[in-house]
Each structure stands twice: as C-alpha cells, then as structure tokens.
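In structure tokens, one chain follows: the form predicted on its own.
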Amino acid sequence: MFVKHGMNSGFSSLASSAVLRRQQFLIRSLKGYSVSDNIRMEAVKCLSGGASLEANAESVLRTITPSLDPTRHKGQAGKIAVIGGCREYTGAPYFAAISALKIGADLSHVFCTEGAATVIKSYSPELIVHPILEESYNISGVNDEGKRDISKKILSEFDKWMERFDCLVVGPGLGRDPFLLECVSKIMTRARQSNVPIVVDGDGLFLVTNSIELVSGYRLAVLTPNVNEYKRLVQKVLGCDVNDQNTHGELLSLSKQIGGVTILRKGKFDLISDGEKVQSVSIYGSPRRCGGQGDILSGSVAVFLSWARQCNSAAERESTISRTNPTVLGCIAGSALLRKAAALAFEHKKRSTLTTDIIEHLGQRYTLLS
C-alpha cells in the first residue's frame, strides 16, 4: 500500500540501517534483481537529508499495465502526443514518441515545426508527425493581425485531434521561440478545458516556469524538472533558492502552491509528490548521463498515467492502487522503467552507451517484469 509521507515509529530500526541496506539495494538491482509482488514499500533514509518512502515500483508496474487483450481495438492501449520539435531539436520529441510505443501505447503522434517533420518523420515510419507549429523566423513579414490568423489556424488544426488522446507530452525539443510558446500556451489551455493529462518536459519547463497559471491546479498535469529546471521552479513559485536539508518538505510545499499539481524531480534517485506525499523511486539505473533520458521519461509517464487512470475505473483492481492519484502512479511506473533498461542498456554497452540503446532495452526489461 502507499503511505503518506513521513516516518513513524515502526520505520525508526530500518532507517537506522539504511546505510547496509541501500548498498544491498545497489547490488540487487545491478544483478537485475526482481522483487515479488508480495514486498510492501521498504523506507530508505535520502542522501539529501530528508526521509522518504520507497515506492514498491515493481508491482505498480504489474498492476497498471493492461493485459493484451485480441479482443481490444487499435487506439485502447494508449494515444500518446507529442508537442515538440523544432528546427534545431528534432531528436527529443523522437525519442519521446517511440519510447511510448516501445512500452505498449497504439498510437504515437508528434505536433512540430516544418522544418522538424521531415527529420522525425525519417527516424521511424511508426509515428504520426504533424508539421502545424510556426516559429517567428517563417513569419518575420507577417503583421500582428496575420500572426493572430496563423495562431487560430493552428489551435483549429490541434483541435481535430485532441479528443483522440489520452496524454500530452508538451516541450521535448520544443525550444523558447515566443509565437511557438505562446500558441503551445493555449494548446496547453484547451487541453486542461478537455481534461486531457499533461506531461510537461525540457522547453514546456521553460514556459510553464514563466507562465505557472498554465498548470497551477490542474492535477492532471505533471513536471518533470531536472537539477537546474527544479531550481528556477523553487525560485519561481517559493522565491527561494533550493534546500537541499528539507529535500522533502519542499517538494511537497512547491506541489501544493502550484495547486496540487504532480512534480517528479528527476535526480540520482527520483522524487514524487503530489502535494499530499512522497514518493521515491531509487531503483540503479546507469552512471551513463547521455541526453535524451528525460525524453524517454516523459513519454514514459504519458504511457503509464493514462493506463493508471483506466486502472482507477477497473473494479478488480487492488483498491490501494485504484486510491492512489493516477499521476503519481505514472510517475512512479516511468521512472522505474527508464532506470532499469538504463541499468541494462549500460550492462551491454557500457561507457558508449546511447539513448538509443535504452529505448531498445524498455521492451525487454519489460518483458522481465511481467
């Protein structure tokens, strides 16, 4: 079951070998350890100084993750989109795209620039590309009222399709060109008035850090910061700098001023909260930082959030997954994958390792976890 954040008195003797455990931990996951259905959460004390639970990722994986059913049609399994690609980044929304099919989503669709839809359409044809966004450098002449024109064009064109997903992945290579933001700021605005869930990563961190009110409570949508994107988050929304002693206490107090929205800061161990809890995710992945990890995050967790939220309907299902908010079931499902097929990936490849080899290794990893 999950359990909200804190420690009682029963998790005092475990925090007190935390040390001896976690190294236990390392090496069974190293060795591509797998743990039963049957382990309840294990409490692990954080290097940052803060106490967290341990969130049992193995079984929110199996729980979750729909059956493959030959009585199910194209489309049940998950309708993933992408918002993102530019000119200069076409490998992100790529790699978010196919990591969400990889995993088991039908469909996969990616809304980008011109320039990008050739260059992503020509990495797989599995995908579903779209070239409608605009940035200013292919609009230099056009005047306010033209630009205004252009912008209603492309939220008509979006809106022939959003009812057709079942998540949003908003920002992998999007980059900070102001008319792509701001028509990606009302995409995002009529996908919240559609409840359609909310995925927000690299460039859509950009945005959202300046324009919070596209997020703030709405608890469909989730964040996905890294170092230095959690950082300007906290200075933004708290107006502080980060401390790295309440590691916890303020994950929890920036979910809840952004009104309840999801964040999982991304780290040598994932954090989760949801303004209510925390959740940690410390499964090894690999000591092989290479780009493009985040991309296969995000999409990941588009996958995995829209199978919690049809897990929630599923009366069958175990009742403390079906409580638990759908967002943070994503989150929790995501991070474990990527880590180990990380873990894997590395295993074979080692220092030359590349965000390639890890989307080839989520099929399999997966397979050992079923």
The other form holds:
Number of protein chains: 2
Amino acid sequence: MFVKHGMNSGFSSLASSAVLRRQQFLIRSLKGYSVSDNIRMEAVKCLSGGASLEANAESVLRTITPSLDPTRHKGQAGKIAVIGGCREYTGAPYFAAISALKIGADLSHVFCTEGAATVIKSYSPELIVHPILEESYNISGVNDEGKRDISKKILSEFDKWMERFDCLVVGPGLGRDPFLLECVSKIMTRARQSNVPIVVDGDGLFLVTNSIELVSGYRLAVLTPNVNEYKRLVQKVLGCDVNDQNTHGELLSLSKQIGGVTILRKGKFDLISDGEKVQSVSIYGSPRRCGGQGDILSGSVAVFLSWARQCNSAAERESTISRTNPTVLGCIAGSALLRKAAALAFEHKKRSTLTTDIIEHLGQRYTLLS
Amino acid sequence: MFVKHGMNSGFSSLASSAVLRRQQFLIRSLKGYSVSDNIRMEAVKCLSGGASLEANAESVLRTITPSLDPTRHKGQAGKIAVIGGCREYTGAPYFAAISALKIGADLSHVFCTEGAATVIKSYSPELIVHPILEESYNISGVNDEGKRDISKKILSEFDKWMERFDCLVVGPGLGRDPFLLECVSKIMTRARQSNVPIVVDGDGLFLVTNSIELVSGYRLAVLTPNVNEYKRLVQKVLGCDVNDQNTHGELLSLSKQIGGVTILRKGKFDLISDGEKVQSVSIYGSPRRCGGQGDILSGSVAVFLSWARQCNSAAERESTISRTNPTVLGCIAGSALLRKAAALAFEHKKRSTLTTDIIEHLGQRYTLLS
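Please move on to the form predicted in complex with another copy of the chain, as the form predicted on its own is already shown.
Full complex below, order starting with the chain above.
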C-alpha cells in the first residue's frame, strides 16, 4: 500500500490498519497517552526547532527500490561491507550485515578481528566474514616496524575487495582499540579515494569525531549519531553545546561545517541533512530501546543509498526524487523502514521485543511497499 | 502431482496452483509483466541462440528418484562430500552439504580447513566435517619438504574416505589459496582414478579453468558456471569471447572441447550439455539473486546424478531416461528443483528471501513430486 503524504501520511497509512488500533491501546496502557498525541507533541517540538519538512518516506522507498528483474544477476541488487567486530562486540556488525541482506542486497561482507569472525560466521551462513583486523592486545609484543607490516597486510587484504562494494558501513561493534582504529582510518581513506560511499555509526563516530578530516568534504559519507554521539560531534565541530531551540539550524551548520556530509540525527523523530535542507522522518516506531537498532539502521541506509545512486543514474525515475542527494534518500528510506519494522515487532513481542525480532520484520513490512 | 511436458508442463504444473496465481500477481505488481510472459520471452531468446530442447524435468525428477524402500539401509540413498570451506568462506560448503541431505541423501561430508570446520559444525549437527585442508598463511614458516609432507598427509586423510562417496562437490567456499588448490587438484585426480563423479562450482571452476586437464575427458565431471565463470571458461578453452548469437553451438563446442564433460550454464534459463545435445530448464524460479543459490545447485546435482547412475543400472526404469547421460539427468533435476524451491521461498519471503529460506523449501516442493 502506498501513501504519499509525509509524516501524517506514513502515519495515516498505519491509522487505517488494525495494527495501529491495537498499538494505540497498548501504548495508552503503557504510557498513558495515545500515539497520535505523541506524534503531535513531536511535531510541535520539531517546529519549535525550525521549519520542519517531513520526508515523503513511502514515496522515496518505492521510487529508489530496484525492480526484481529476472534479467539481473548476483550482486546487482547491492554488495555491502561492514567494518566492525572485535574482542568485545560481535552482535552489532552481524545486525548491520544481516539487515542489508533482509532488505534485498545480494551480498553482505563483514571485516573484523579473527576472534570475532568465528562467532559472526556462526550466527549466519549467509554472511561472508573476513578475519583481517587486529587489536593491540593481540600484537603487544610486536615492534613498530612489525606493526607497520601488519597494518600494510590488513590494507592489502581489504584492497582486494574494496572496488566490489557499493557501500561500506564503518563502526558497528568496532571498539576503540588505537591500532585497530588506525587501520580503519586507512581503510576509510582508501574507500574515499575510490568513491565508495561510507555510512559511519557507533565507534566509527568516535573515530570520525576525533579525526573529522576522514569524512570532511566527502559527499558520499553519512553519519548516523544518536543523542550522545551528536552532542560530541557538535562540541568538536561547532565548539558549542547542543541547542534544542535551534535543532534544524544547528544540524544544517554541522553538515555544512563538515563539507556537506549527510547527517542522520537519531531521536524520537529522525532529522536528516546534507547542509542544503533538513528533512524529518516521524513515522511511529516502537517505545522499546533495546540495543542494536542503530546497527539495523546503518545496514539499511547503506543498501538504500546504493539503490538511490543506481536510481539517480536511471533516466526513467521520478525527477523530484532523482534531484535529491542519494545519501539523503538512503537515510529517509532506512529510517522509515526501521520504524515500520520496529512497530510491527513491538505489536507481536511488546516489551520483550529484541533487535532480532525487528530484523525478522524488515522484509515483512517492506514487502507491503513493493 | 506429475506433469510430463517439459517447460510448459513444468510450468503448467505450477499454473494449476494458487502458488502461481499469487506469484503472477506479485511479479506483475513488481515488474509489470506476468510470469508466463517472462517464460515466453525466454523461449524466444532461447530459440534465437539455437534449437532449444526443454528438458522434461518433472519426469526426470520422478524417474531417477529412488523409492523410499524400508529394506534399504543407511548410505544407499547417497553419500556426498563437499570440498570447500576456508578462512573466508564457511556458508557456501554448508549450503551445498545441507542441501544434499534435505533432498534425500543419507550422509553429507565436508572437507575444509580447521578454522572453517568449527564454524560449519556449528551450523548443523547433521553434517560430518573433516578439518584436513591447510592454507598458506597457516604454514608460512614451513619449508618445501614440510609442505610436501602436509600435502601427503591431507591426501592420505582423504583417501580413507573417498571410496565411500557417490559424488564429490569441489569448490563451494574453497577460496583461491595456491597451496590449498594444489592439494585439491590431487584430491580431484585421485577421485577421477576411482571413477567418483565430481561436480565443480565456485572457486573449483577457477582451479579447473586454469588446469583444464583435471577434468578434460572425464565423463563423470560436471561444471556449473555462472555468467562470469562461463565467460572465463570460454575464453580459456575456446580462445574467444562468449557469443550470445550462438548460445547452443558454443556450449556444445565447449563441452566437446573438454572431452564430453557435462556443463550446466546457469542463467535466466539453465542450459545443459555433454557435447551430444543441449537441453534447457526454464521453470520459473525467483528474481532474487542472493548469494548461495549456486551452492544449493551443486549439492543437488551431486545427489541427483548419483541417483541417476543407480537408476541407469536398474533394468525396470524407463528406457528413454536410462539412455540419457546420468550427469545430464542430475543437472536437469537439480536445476528444476532449485527453481521450484526458490519460487516457493520467494512467495513467502519476497525480497527478503535468503538462501536458507530456499533450502527450507527443497523438501516441501520436492515431496509434491514423489
């Protein structure tokens, strides 16, 4: 089913269904106010922060999604790579990589440490996992020259693959090990030289906030900060604290300051800007805040922005969409799909909803749009 | 349910069901043309490439499938071995090996590296996984004599098992490590000496394209190249580029040039030849191109060709079938089953269909035929 009127539309599309009626009852009983009250409240806040332009998310999703054409062959619907997975974290890169496949990408790779690889591989045979990254604790006895050799080897291993990827996701479960982050910086620089888009989330944002030159001026970079990551980014780049009275102006300034990088500011409603204008996605999702939803988002944005780039180069597409920055379109589509899937998962699992439950609904909700 | 009239029949068997009606609606809404339009389109293209003889896939499936006879004992329905699984890949050999079991083989083995074995074992307790292969990075400090010893040990480990297998699948997730490929070449030579059939896919095709003598003249070898693998094979063996105006003639020449090896050229419709004639399988599958479907096919062909060989030695079977090369019958049955399972999986999961979903439907669709 297609509805074409932004937030209210995305919302009325839900309103017309039994899903929402049950959900409203549920939210009322849980939180003491209705979903529509909640959304109105957001709208007011949003306006107070500046002129709000709700994205026509359903239309974007429909327009950039490639047709399921029997003449296409493996890889043409997208080849994504997630850089993440270390001694501590294995779930995050898995969530990002499997979400890309569930949305419709053909191939999804993960580049991580050897220990993480064994675990991530065991989560799913669908992923291609490369155990190439190294952490300091694992090479503590190695001298500087040895470390340089290891770093070179990691980069050459990655180089074998990079040209094949439509988009990189840097950060889910990356950790903060200095040696590992140094190698990932070089991987990002190499990807940028080859014009491969990069979605940066989680610890990737920690890296980028401290080395903003990695993405500065790169129009194919997307940052997806949550409240705290956004706060650190604003402090570092704009040299001030977050100003909730000027949400939109601040986001525009931040994006412009980093040279037109697209920023998806996650929150109760998501705000997206590439320095030109600010668009929001407020389709109702879920009140559940289990860890891992940001990883679904980063994997989703990677797929959608790849599709949006293909779509922009295809003449027959709607001109209004094709004139829009594909990184912005990817953010709108990713944000909308996650919110729809989260709403469906919450309807079934309520308070016990986990990230895996949301991933299971990515296709289900999405197919309603196809 | 049995239908006996080739492509249209294989197709009308679906046409009679609600499955197709739903699928046609889905494809129309996605692409603006119906499944039958699509198939007609293929038929025309197919003819333009040469005389097309659509295989009677349903009849082949029914004829070569052994009866589920309570007097038979473990192993008689097939013992398959997959040679593949390395540092990077573990999903592909798993898909091939588990597919063999899902179709009806009694035992399915995987021969891979130690690291891959741990992961593949974790995917399923149904498989027998042998951690015997080695990669260069793991024996970098070993001298040539030491490497020869390791190679001998690997071969002797494999020899203990080889005589038991009805078919080998060489290539899923094999990787391209020189030392590993050298050992696999020796395994293939040993299998050939013992007249064990070999299905070659993925990186196994990379090996064979560069060492065509490994399969040249071996009538029990099957190659299952995709678009790119076929291109490289034609360039290497025929010394020219792929000619889409002479699809059938080219495939016949290629097979003859390699001494009657059976080739299954994967595409929108699959073309199969052993140098005698070309048969096609065009039953509608799925527009989804997620990685791993080729692994299902290689495992399936291995089981079906083993059954076809048993069937050919059984007097009571239909003479028309028993006069056909069992490797060709195996390819026809494997291609048809994968397409039917993919169609069913797509009906349920749409764009989010993954290889694991298709494997879950192998039995379901297949049982409709028995």
